[in-house]
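The chain below stands alone and is given in structure tokens; this is the form predicted on its own.
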Amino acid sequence: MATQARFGFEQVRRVPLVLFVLLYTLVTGGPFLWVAAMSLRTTAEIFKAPYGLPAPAHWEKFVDAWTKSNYGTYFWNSTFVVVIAVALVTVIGAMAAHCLARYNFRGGRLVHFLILSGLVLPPQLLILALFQILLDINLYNTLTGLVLVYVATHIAMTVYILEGFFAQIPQDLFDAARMDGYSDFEIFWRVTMPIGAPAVFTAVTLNFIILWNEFLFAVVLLTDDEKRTLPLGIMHFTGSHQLDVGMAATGLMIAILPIIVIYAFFSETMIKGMTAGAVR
């Protein structure tokens, strides 16, 4: 009886937590489901029943949004910029994190402080300086310039994520690699990177999500329509379809879907990578 009573008491104690989780899920997931439903409905159907279900579902709207609104260009611009920026910031950040975590050198603390100080600088303070720098090197209004800005502004976060994990790797592994004749560069690629794969993957995922949705730098540093990234395309698309709510919702879903897919498949791995350093 005592065991049953204790079990019942535990169940009662969980009720507020379960209710909170359900409420939070409804508040955060409800708008997404609403936009998803509207993306498959026409504007007339939405005005007639704003919260109705897509019956029938107009899947052809996604083809129209992609082919008739320059949305394909915006999507591939974002893909080009984000993929290259994430690749560069991951390699550079991993090398810097490995160096700071494994080697002692004069000025190391100062370098560490200067790199991580990028975490406390708001992007608004960097806009004018980056704008002038890109003008001086003739990279303003170019996707290449935007890639460099993304790399520079996300190095600090990448180093912060990776350094703690790399510092937990046993020194014996590095000593063994050194005895086998590995150079510093080979140790990084053959020891640090394979063992640090969970943390590296976490950094890749976080950087991809943040940069895919980045708006501030893109809106200031890009002016030509054919060079717009997806967030700018969403702004332009929504502005030109203010009265076509259904088509605007379809455009939003095209932008949201890649992030939803990445999070759905890799969220567990990302969380494991964020906690792996502490666990080790």
The other form holds:
Amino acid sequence: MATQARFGFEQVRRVPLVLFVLLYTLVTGGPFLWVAAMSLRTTAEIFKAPYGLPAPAHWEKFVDAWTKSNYGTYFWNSTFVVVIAVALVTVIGAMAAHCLARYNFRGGRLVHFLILSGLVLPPQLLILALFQILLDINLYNTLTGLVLVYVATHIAMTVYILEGFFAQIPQDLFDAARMDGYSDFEIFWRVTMPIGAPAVFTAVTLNFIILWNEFLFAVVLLTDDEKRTLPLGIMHFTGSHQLDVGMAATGLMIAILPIIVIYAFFSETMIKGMTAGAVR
Amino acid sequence: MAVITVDKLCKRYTGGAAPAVSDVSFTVADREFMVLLGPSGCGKSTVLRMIAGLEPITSGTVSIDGRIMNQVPAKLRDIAMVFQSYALYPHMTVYENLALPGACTLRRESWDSRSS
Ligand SMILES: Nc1ncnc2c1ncn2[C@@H]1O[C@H](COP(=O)(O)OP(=O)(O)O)[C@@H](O)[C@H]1O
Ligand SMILES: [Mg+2]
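Next up, can you give the form predicted in complex with the partner chain of this protein, since the form predicted on its own came first?
Below is the entire complex, every chain and molecule, led by the chain shown above.
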């Protein structure tokens, strides 16, 4: 009897939680399913019945988007910028995090403070200065310039994530490596990096998702159509020139798919990395 | 094997108020089994780390077979050390863990023979 009563109470206690999770799923998943449905419907169909189902499904819209609407170019621009920026920010950030976590050197505290202060700077604050600097060094309206801006603006978060994890690796391991004959760089590359892999995956995934969706810097620092990244390309379809909701939805799906794939592969390692960093 | 001589060894950590090790001298003969005993925090680990080359020496000397080792990097001192925590490389196999010092020495020697 007593257990039954407690069981009942447990279930009642869970109702608000389940309701909350349901509501949250609806709020986050709903718009996604809606866009997914719209991506398979023509703009005319969408205006007739905004919430209709994709029947018949116009799969050819993805081909059109890729070939006729320049999404192919936007996609490769995004891939180029994000892959290079994430690779650079990971390697540079990991080196910085390793040094800050492992070595006591003069000015270390100051360097640490300066790098992490980048975390609190709102990106809007940097726009004007970045615009001027990129103009001066002839990198305005280039993908290279955007890569540099992405690396610079995301180094702070990368160092923050990695340093917390690297600092937890026992010092004895590094002393042993030094006696075994590893050089300083090998200690970083062969000890810190493999052991810190969960944190590195976290940083890579987070940076990839954030940069893949980045809009503000891209819209200010790129002007040519052939140089646009995906978020800008999508905006173009709902801009002042045209209102092609259907094509914008198809573009959104093209942009979202890589993120879903990456998240599906890395989410578990990523959560491990995030919580490991948190319970210091 | 070899003779280890520690002479007037001192260590002051940067920011440390008192010296962690002051004026330690002893000799460990060939094949001698030597034990350092003392309360926690008296500087045993610091002495060992200075002998191994993991910690810079503030003053005094560490010599192995009569050769002063103060400026010799840890990897060239040919010393083995067991740490308080196990210090095994978790991403390597048992074989790789054991073979690493030898592999590093081999690589170093092949470099030396190539450059000379
Ligand atoms: N990296 C360090 N920085 C500053 N002080 C240290 C450091 N390592 C040890 N000490 C200090 O040096 C003293 C000796 O430490 P240690 O050699 O570890 O002692 P033991 O191994 O005998 O317990 C202690 O007072 C300790 O607080
Ligand atoms: Mg000790």
